[in-house]
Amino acid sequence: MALYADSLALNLLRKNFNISNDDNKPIIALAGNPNTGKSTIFNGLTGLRQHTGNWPGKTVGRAEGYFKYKEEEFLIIDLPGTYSLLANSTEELIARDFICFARPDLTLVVADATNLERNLNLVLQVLELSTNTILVLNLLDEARRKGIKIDVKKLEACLQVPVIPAVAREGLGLEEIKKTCYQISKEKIKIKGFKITYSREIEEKIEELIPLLKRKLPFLQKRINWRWLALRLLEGDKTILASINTYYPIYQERVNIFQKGEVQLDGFNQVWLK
């Protein structure tokens, strides 16, 4: 299942996020709110087999472990606390770009279940930039005790991805996380992946863009998620432009076209890359 046998994506990992998978184990990404229980569930999975640090040239913290199931191994990377993907912060551009950029092969996303509303906004940001998610629904038991009730496999219908209760602090829910990687690892299970429909302007100019972004970026063939980077850049997001410079910096010509402004799009220029 592992992606990184891709030179470049190793290259990437090694010089812009400080992780070296030489031996190719699959890799996790851990993503969700502060304050969900994501730094119990790493450390549940991982026990004493982690170390700490700092992203590079950051001084966000950032940890890495690994936990094992069956004869897999997984390196799983706890990325910081976030409450979205939109790149407003040091935390949010790191989360965006490790997930969009060193090409996690799962990315496991904990929920706080006594506060889904406001936890399925990355969720679903999560969603369109990756399709191996995990759902986590932790602090289940504070959610029964507010008298909360979530019907886990209409969630999961909903989300068309894997949805895990679970109660960290206890160790509930860690033996199913590391089956369900595993599964995933071993094409077990399929994720199908789920997609946000917008309205019609804006699917009209996304699949106006997208093989536009192809011809201009093929570098990112196989590298990125082309309808998300099209709604990155429908909203105007040019801090994605930038990552994109930063981690392919041998092609910063073809993306300045697109940060100069030189590429249209009929009807639609008013709101893109202002």
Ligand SMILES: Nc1nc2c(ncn2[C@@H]2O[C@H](COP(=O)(O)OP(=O)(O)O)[C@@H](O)[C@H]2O)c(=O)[nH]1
The other form holds:
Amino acid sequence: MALYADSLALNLLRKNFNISNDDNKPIIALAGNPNTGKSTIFNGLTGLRQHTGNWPGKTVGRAEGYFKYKEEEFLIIDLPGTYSLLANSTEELIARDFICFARPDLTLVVADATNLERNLNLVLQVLELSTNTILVLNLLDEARRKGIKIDVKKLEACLQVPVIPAVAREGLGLEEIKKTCYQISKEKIKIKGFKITYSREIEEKIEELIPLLKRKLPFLQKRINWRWLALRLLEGDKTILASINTYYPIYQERVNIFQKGEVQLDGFNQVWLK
Ligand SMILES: Nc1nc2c(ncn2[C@@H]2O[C@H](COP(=O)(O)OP(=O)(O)O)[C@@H](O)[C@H]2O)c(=O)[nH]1
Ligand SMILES: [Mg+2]
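Okay, that's the form predicted alone, but what's the structure of the form predicted together with the ligand?
Shown next: the complete complex, the earlier chain at its head.
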């Protein structure tokens, strides 16, 4: 019963993102830096089974579609191309809020294999928010042409997520993407996901903050990654509280205690809490 109520609540919340998913298909978010081949992958997976429009209330384009593997059908949403999830632009805000609040079952992050170092920034940020992440290493033909060799197994071991090599323009890797989505959502294979450990000072603050957040914002239990939320607050990110207000409007009073500074988190974020 609780589970049923939870899925109803989640479906209701997902309507904010224009998602109708009353038949509870697994939802896949497609993230990545611009020009990594995200649209090529999206088109390759969905074919003609797609629909385009704008994100609600925004002039940013949005595409959603379906793909099937065996008997299972997946709903895939193409997020705006971004370099980070820090909510510094409308695109970043959309991508972050989608992963944080619409809670996709899986996030596929597409990375440009010719520029892995830069692309890993977003991969790590997505992983920090949700371990249900798969890395698609695209443009491998370009990488090969440039003499770049990537040890996929090693990368997989480091990040502790599935890494799928792809040349999307030639359709290579798409079958593996579908199969991996299926295995993870259907066979409930757990993705461990690399966890960044910060300096002792920051880790102590996180430890201190999490119980306080759980106490003050109990409605977010099982609905948010507490460690990630603590990190955002420690870095003084105001946009996350605004987004919680947007997606959980009936709890605004509780969120406001942080905004008004009634609850002191001290240290890093004193400045903006005042
Ligand atoms: N060489 C090569 N080009 C690709 C590959 N995947 C996509 N592209 C090309 O890269 C460009 C950007 O792709 P697009 O899907 O629009 O990227 P997006 O901005 O991430 O959506 C297009 O010209 C694609 O044809 C690939 O695996 N190899
Ligand atoms: Mg695109």
